Every structure is written in structure tokens, then in C-alpha cells.
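One chain comes next, on its own, written as C-alpha cells: the form predicted on its own.
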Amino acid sequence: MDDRPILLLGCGYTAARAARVLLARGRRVLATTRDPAALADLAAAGAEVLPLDLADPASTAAFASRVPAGAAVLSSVPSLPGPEGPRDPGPAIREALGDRPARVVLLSTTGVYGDTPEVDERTPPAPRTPRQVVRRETEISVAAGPWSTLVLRPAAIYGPGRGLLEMLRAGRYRIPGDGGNHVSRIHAGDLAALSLAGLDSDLTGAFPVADDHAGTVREVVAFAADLLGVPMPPSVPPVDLHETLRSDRRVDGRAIRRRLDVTLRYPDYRSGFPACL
């Protein structure tokens, strides 16, 4: 790895997971955050934090001047809300960046694929709803920038605290359908993982991340409900649900892993979910 200064821009779940890796490793972390409490934390293992609100643009513009020249990024700012929806925080990100970065790897998400049932690093963006739209409008703004960029298009997202086994623990989880659609997942940590090995890689281009493992809604869910302790969730019609818990995709994230020889320390959900407890 070499010794640039790392910014997380928009530093949630998956970068703060980023962000203890490089602290515990010697190296400059910068963290943005709407919020500076929430990254207490951060702050006192040595991270800077620094306030950002990129739908405030008299934030975003006073931010350019605090970005070290040359820092690596990493961004998984979602979508800002909009009167009438989710918009595209791409200009924002440009604004707020300047021309001080060399390097952004961008987490973005496998809906860019629409509807397209199997993927891989060859498959196209095909973007349906309003909010695929937008997050493949971000990509194509992000990658415009004048820095080399890695676009990471991770599966779900789930590790401690977060995902299906705390929404079983809620009682809030519903069957879409029959349960027979297909989700592809990847565990936060190694999503941080691929993400760091991105920064410190000259590797360009877009690509799926995901375990080894696609499985059925129903087998995962029998496998998690199990594992808790809890009863099988009841079904509901898909229509009722959120668009990304009736997806039906398989992501092969193969790929991705051998550009940057990353190996994953949970590879499926059988090895993931009893470590999440």
C-alpha cells in the first residue's frame, strides 16, 4: 500500500469499516460526515473528520480547499433527496473534490443492472427504475472527474447490525412472493477490503461485487431464521415490497476479485451471517 492520505467521502457503514483498516495500518484518514458526532468514534482512534453536506453548496464549496492533493478517494455517498426524488450527487462530488484527488473508487450498487437476472463484468448498465437511474447517472458524473476511477457495483450489503438478520430480529421482514427470486450479497467487510485494495490499485472501469453464493430468498431466509432462532416470515405480494427486496439477480463478483487478488473471508452467507452474531 502506498502512503497517500485516504478520504471518505460520506463515511458510513462499509467506509468506517474502511476507515478503522487504514487507521490500524499508519495511515492519513480523512472522513466526511454530515454529522461529526457519529464519527466520534473515528475521531478519537485519529481520524480527521470534517463536516460535509453535499446538498448544502455553500458546503460543498467550501470543502475543495480542505481536500489534500493527490488523496485517494473513496465515495459511497448515496442519492440526495429531491423534491421530486432521489437526484444525482455527481456534480456535487466534482464540486467538492476539485481537481486535488489522483484516485476515486466510487461504490455504487447492482441495480445499475436493472432487471437483468445474471451479471457479470461484461453485463451492461440497464437502468429501469428512477432511482437505478440516478445512481448510473452518478457513475457516469464521478468517472468524468479529472482522477482515475474504479467504480465498485456491490450486491447487498450486510454484516453486524445491518441486513436480513436484524430485520428478522424486528419482525420486520416479508417473503417476496414464493421467495423463489434470487438475491447476491456481500459482506461489509469484505466489501472494505476490495474498496482499499481499489484505492492503492491503478485498476479503471466498473465491475459487480458479490460472494459465491446467490441464493434463493426463501433458502437464506430458512438458513437465517434458523440460525436466530425465529419463525419463517410470513409472504407478501412482491408488489408491496421495496424494489430492492424483490429483485431477482445473480452477480457473479469474480471478476473484480481477481484484478485486485482479493480473497473473501465470508464467501457466502453460510460463513457470513454466524459471524455477523
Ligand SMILES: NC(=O)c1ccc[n+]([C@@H]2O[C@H](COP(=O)([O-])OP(=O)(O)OC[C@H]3O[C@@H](n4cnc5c(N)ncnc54)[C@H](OP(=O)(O)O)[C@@H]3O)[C@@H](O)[C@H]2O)c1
Second form
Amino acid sequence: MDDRPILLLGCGYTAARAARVLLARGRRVLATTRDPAALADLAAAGAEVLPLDLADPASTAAFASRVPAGAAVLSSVPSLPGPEGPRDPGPAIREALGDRPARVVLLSTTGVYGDTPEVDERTPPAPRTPRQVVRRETEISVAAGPWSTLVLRPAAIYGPGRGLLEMLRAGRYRIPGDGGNHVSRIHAGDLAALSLAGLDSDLTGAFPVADDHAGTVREVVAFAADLLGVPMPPSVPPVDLHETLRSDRRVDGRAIRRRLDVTLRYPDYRSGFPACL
Ligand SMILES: NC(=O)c1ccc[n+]([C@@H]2O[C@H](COP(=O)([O-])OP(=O)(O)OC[C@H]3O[C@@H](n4cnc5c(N)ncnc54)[C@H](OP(=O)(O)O)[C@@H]3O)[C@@H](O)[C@H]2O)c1
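Same protein, different condition: the form predicted on its own was shown, now please give the form predicted together with the named molecule.
Once more the chain from above appears, this time first in line as the rest of the complex follows.
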């Protein structure tokens, strides 16, 4: 068994799932947050919770000495907010990690493929919006660090308490146009499993991550509404929605699963959504 310490840089929805698996396996887990009280459960389960705000230069500078030499790092940190829009956290991640980690797995996004409608592991990034461009910049800056890097680009992440089901339940979901656009997704538990396999491997490069079925929004929402017993939500002009809610992208995520030998627990929303309830 690999026994490198694992540092979860940003321990949010997906990384917290990974943390629980790692702790159950007896691994040393360090997890960062801007609000240590939010990770009290993980601390009680044995994780070493460390404060870190990558938007704060003093916090970032103070952090480097806490990184165990040879650690494997899973970064979930998204773009940082800036006065002129999203900002690349890559330079701050590089400063916070110094030269101590041996390995970094970066959770990026399929947004880096921009408007490309069909995506697989051979598809080059083509970011178009400022959000997408900054995510691609982060991939480049993190991969330039003195460690081996694997970039995982997840499609829409869902799981209990998160995603389409929650938006429908809260009456907040709107269908973009006729709902004919395709959206790929991945259950957070499957993304966590891929992240863990990636941390313990030597695989480098960048791969899209998705389950086996990119349904149209209309098809998926109809299934989810029926499951929850709520009416179909109204449609709105796509332009009124956040860019991540109106994208039209089919993602083939098989390559990374083959390379890391991971089998999906939830191969599509028909198995994954009921498991969220
Ligand atoms: N949600 C989706 O559908 C989706 C789709 C594709 C890709 N992604 C990306 O995949 C990654 C994992 O997603 P997720 O939903 O599991 O993540 P998440 O729950 O949003 O967690 C993000 C983490 O980043 C940390 N963070 C945010 N700002 C920070 C800062 N200034 N300094 C240090 N840490 C900071 C947060 O820590 P604290 O708040 O505890 O400080 C949190 O642990 C993210 O990068 C996300 O953008 C998400």
C-alpha cells in the first residue's frame, strides 16, 4: 500500500469524501480550509485540519512549512474572486506547496473545453469565457510545479445534497431553452475514487471525467422530477442562465477509468440520482 501523506488542498464536497475513505484506510490526511470549524467532523475522525486562505498572501506564505515532504496533494481550489473577475490560484498554490510534494492531482473542469460539443481524452482545451480561460491557466501553472501532475477535468459533480436534485427540490432549476442540450455528469463518490487512484499512481496528463451517459437536459430533468414527485420546471432563454447551466457538451470519460483501473459505482443518473435520496 502507498503510504505517502495526503494533503487535501481545499477539502470541499468531493475531497471530504476522499478524506473519509483515506482515514478508513489508515492513511495520514491533512486537510485545509478557511474555516476550521467546518471540518470538525473530519478532525474528530483523525484528519489534521490546517487553516489556509490562498487569497491571503500571509496565510499562503505561512503554510509551506506545514506541507509534509513527499506528500501527494489533491487540489479542489477553484478560481479566486478578483475585482475584475476570476483569478488563477495557481501561483498561490505553488507558493503554499513550495517544493515539498511529490505529486499533485488537480481537480479542474470540463469547462476548459469551451464550446467543443464532443470531448474525450484527445480533445485539446479551447477555453472561451474568462472563467474557462482562468481554469486553464491554473492547470498550466500547477503542472509547472516540481512534482508529477495529473489533471482531472470533471463534468457536473452531483451527489447527496448537491446538484440538479437539490435545485429542483428548492424550485430553483430552470430549463435552458428547449432543454435539448447535453450535459455530462459524475457522482462525487466516483470522482473521489478516481482522485484517490490518481494520487497513488504516477499517471500524468489531463483527462476528462464523466459517467457513461450524457443525457439531454430535458430527459434528465424529467427523470429527476418524476423521482422527486415535483412538476417539470419552466424553461427560460439560455442566455438568462449561468454559463455552466446552459453548456452543451458530451464527455467521454472512459480513458481515465481504464488508465486508473476504476469502475464507476454510478454509471449514469438512473443509478446515481436514486442513491442521492
Ligand atoms: N460543482 C461542479 O459541478 C463542478 C464541475 C466541474 C468542476 N468542478 C471543480 O471541481 C473541484 C471540486 O469540486 P467540489 O464541488 O468538490 O469543490 P467545493 O466543495 O466547491 O470545494 C472547493 C474547496 O476550495 C476551497 N477554497 C475556496 N477558496 C479558497 C481559498 N481562497 N483558499 C483556500 N481554499 C479555498 C474551499 O475551502 P473552504 O471553503 O473550506 O475554505 C473548498 O474546500 C472544484 O475546483 C470545482 O470548481 C466543480
